[in-house]
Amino acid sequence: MVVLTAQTAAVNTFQALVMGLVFAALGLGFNIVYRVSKSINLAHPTLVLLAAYTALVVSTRLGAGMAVAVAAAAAVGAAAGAALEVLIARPLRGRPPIALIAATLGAYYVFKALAKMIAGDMWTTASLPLPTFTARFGPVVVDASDLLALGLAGGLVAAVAALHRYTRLGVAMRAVAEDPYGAAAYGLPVRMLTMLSWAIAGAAGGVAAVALAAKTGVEPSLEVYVIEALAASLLAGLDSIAGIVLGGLVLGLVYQYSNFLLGTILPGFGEAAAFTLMLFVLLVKPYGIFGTERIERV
């Protein structure tokens, strides 16, 4: 029987908060695309996978530092996001959202194939080359993977929130997301801003990929964590950045403590608990806790 003590509670809560921030960072890609296209990008999980293997190859085979690996992952993610908008989302504009969802599902497999090509013989579980570092804060031991994940995920969430709230570009992107026809009437370059939104979503996925890889390693099953991040995004509401942060933290706590308390009896119960929580919330509030209900005229 697993006993929860003050020490184990502190350790598990810290790890839950780290993973919660990582889940929130992964969910930003879904959030940004949903805001501008009112659709879910099902290619995002393997876009993250592609970015993670890019960071692994750059940092190991090329011997570059972690800063270069993060930049490469963000660049690959941005390019993939922009390509999705130009080649898929733009031709399907005006069609029902299900058309774009189905099209991004096709891109899901394209990105997975590209990730395999980049990985080559590294298409197995591998670790990013992080320095050996530990620091103790009471019962909690913090290592380099924790610091990298916290720094990248927390910095990414703060940067995207600040971009949307305090910059002219963010205001323009929000205007296009709210009313593209009105934004066009005011002279805003709607096509360019839409493509830029998808590119930023992809870049966010690239940075979040490195944060995730720091905690879990780089492996083909990384995409499962991104699908769990989608659960957190749906839990909170896809059009709220603050809600996604809260949803990520809730998911991190549910995931960590479910695995800690019941993992020995029911392996993988954390994933089941996370999706069960999402299902319950969506049955009560279909647009999420903080989501805005869409009213469509017929």
Contents of the next structure:
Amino acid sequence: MVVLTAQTAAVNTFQALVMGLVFAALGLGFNIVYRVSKSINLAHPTLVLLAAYTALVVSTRLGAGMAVAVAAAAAVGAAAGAALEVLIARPLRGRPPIALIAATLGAYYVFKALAKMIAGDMWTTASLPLPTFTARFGPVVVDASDLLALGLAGGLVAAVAALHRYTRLGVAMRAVAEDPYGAAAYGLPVRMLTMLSWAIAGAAGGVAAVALAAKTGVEPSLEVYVIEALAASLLAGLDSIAGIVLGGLVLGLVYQYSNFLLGTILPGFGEAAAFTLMLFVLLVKPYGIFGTERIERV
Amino acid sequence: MPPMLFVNNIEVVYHPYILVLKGISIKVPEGSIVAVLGPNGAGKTTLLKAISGLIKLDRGRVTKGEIRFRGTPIQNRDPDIVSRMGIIYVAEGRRIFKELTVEENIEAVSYAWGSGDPDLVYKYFPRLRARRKSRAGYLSGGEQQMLAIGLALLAQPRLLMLDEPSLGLAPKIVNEVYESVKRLHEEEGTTILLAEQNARKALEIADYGYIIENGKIVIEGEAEKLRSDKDVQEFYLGLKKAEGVSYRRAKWYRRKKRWV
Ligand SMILES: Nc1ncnc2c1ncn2[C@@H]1O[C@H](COP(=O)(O)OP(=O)(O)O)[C@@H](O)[C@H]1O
Ligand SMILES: [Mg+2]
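Requested next: the structure of the form predicted together with its partner chain (the form predicted alone having been shown above).
In what comes next, the whole complex appears, and the chain from above leads the way.
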């Protein structure tokens, strides 16, 4: 039987915070795509998987440093995101959102196959080669994986928020997301900005993939965490970054504590708890806690 | 000299076979204000969208005739290409980015044009300066219309097309909007194509007018002439009671109640 003491509470809360930020970072990709294309990108989970194996191969097989691995994962993610826009989202524009959701489900399997190809004989469970490093803050031990995950996930969320808020490019992307037709009338390059949004969502998936892999290792079913992050995004209503961070943190807490308290009795309960939470949110608040109610235009 | 914009006998069809414009010709000389008038559903918006290329996004196309801008044919071009040529369309219904602030609206459009001096917007619509941190969705109808026109100015248009700028606004606000339009026409030298149901207001600032009904031009002439034309006065400016009207005239008269 596990007991919750001040010490274990501190350790678990810290880990929940780390995982929460990772979940938020994984959810960003859904958020960006949803805003610009009003649809859920079901290929995002395996896009993350693909980027994680890219980082693994680049850092172990090619022996490159972690910075190079992150850049490679981001580049692969960006390319995959842009490809989704050009090959799927653009031709399906003006169709009901469900058409795009179904098409991204097809891409889910394509990315999974690509991940397996890139992984080659590394298509197993593996850890990223991280430096051994630990620091102690009272009862909380922080190691390299925590620092990498915190830095990447936190930095990513802050960077995307700042892009949308403080740069002309980001504001123009928001304008296109709100009203592509009006944006075209005012001369905004709508196609380019839409593709760029998907590419940024993919790059965010790539960076988040390394943050996730730092904590959980890389495994062929890594995409499950991203599907959980979709829970965080739905919890937030998919259209607010602040909400996604809060949703991610809540999910991190649920995940960490259900594993800690019930993991020995009910192994794998962390995932179940996360999905139950997602189901509950969708039943109670179909537009999410912070989401604005939208009419789905067909 | 050929006119800046020359619409030559065009037909416009919406998908699949809805013929909306049935042979329309208009000319917009450089430096002028031209008004396109007519009741709701006449085809004013369709004409402006056909010129801007936005008609494509509504699954419509020009199937006959041609549109020339400074000599270049532009019918059925993509809207971004047409806007790059200097034709900017301000849609009806105050189509601004409601979730962005006034300032962010200006930034977003500035991104497209590289220029973007927000003072250009505030110069003609000074009310907006005080509201620059507000979300555009919370502005009054008049302020939203001003922002919509102001955003177009950032593109430094050669031809500015305004679609029903008076729609749904109180008369006092309509006057204010029209004042600014007139002022920017004079000071920036912008050529303007104006679609309106509010014929009286439009003819106050226009040089020339076309009246469209049911996809065809029924009357055209100098604004001054139209203002003094007996038919126009009766049916489009609501100045006189109609009596002994023909069928066609009776139809106009009934419409008059709806839109003048
Ligand atoms: N996208 C469309 N598809 C089919 N018909 C349309 C479309 N848009 C407008 N129409 C029709 O074209 C006619 C002219 O409309 P419109 O150009 O909006 O007129 P106005 O601006 O003068 O009110 C109307 O009968 C309208 O129903
Ligand atoms: Mg109209």
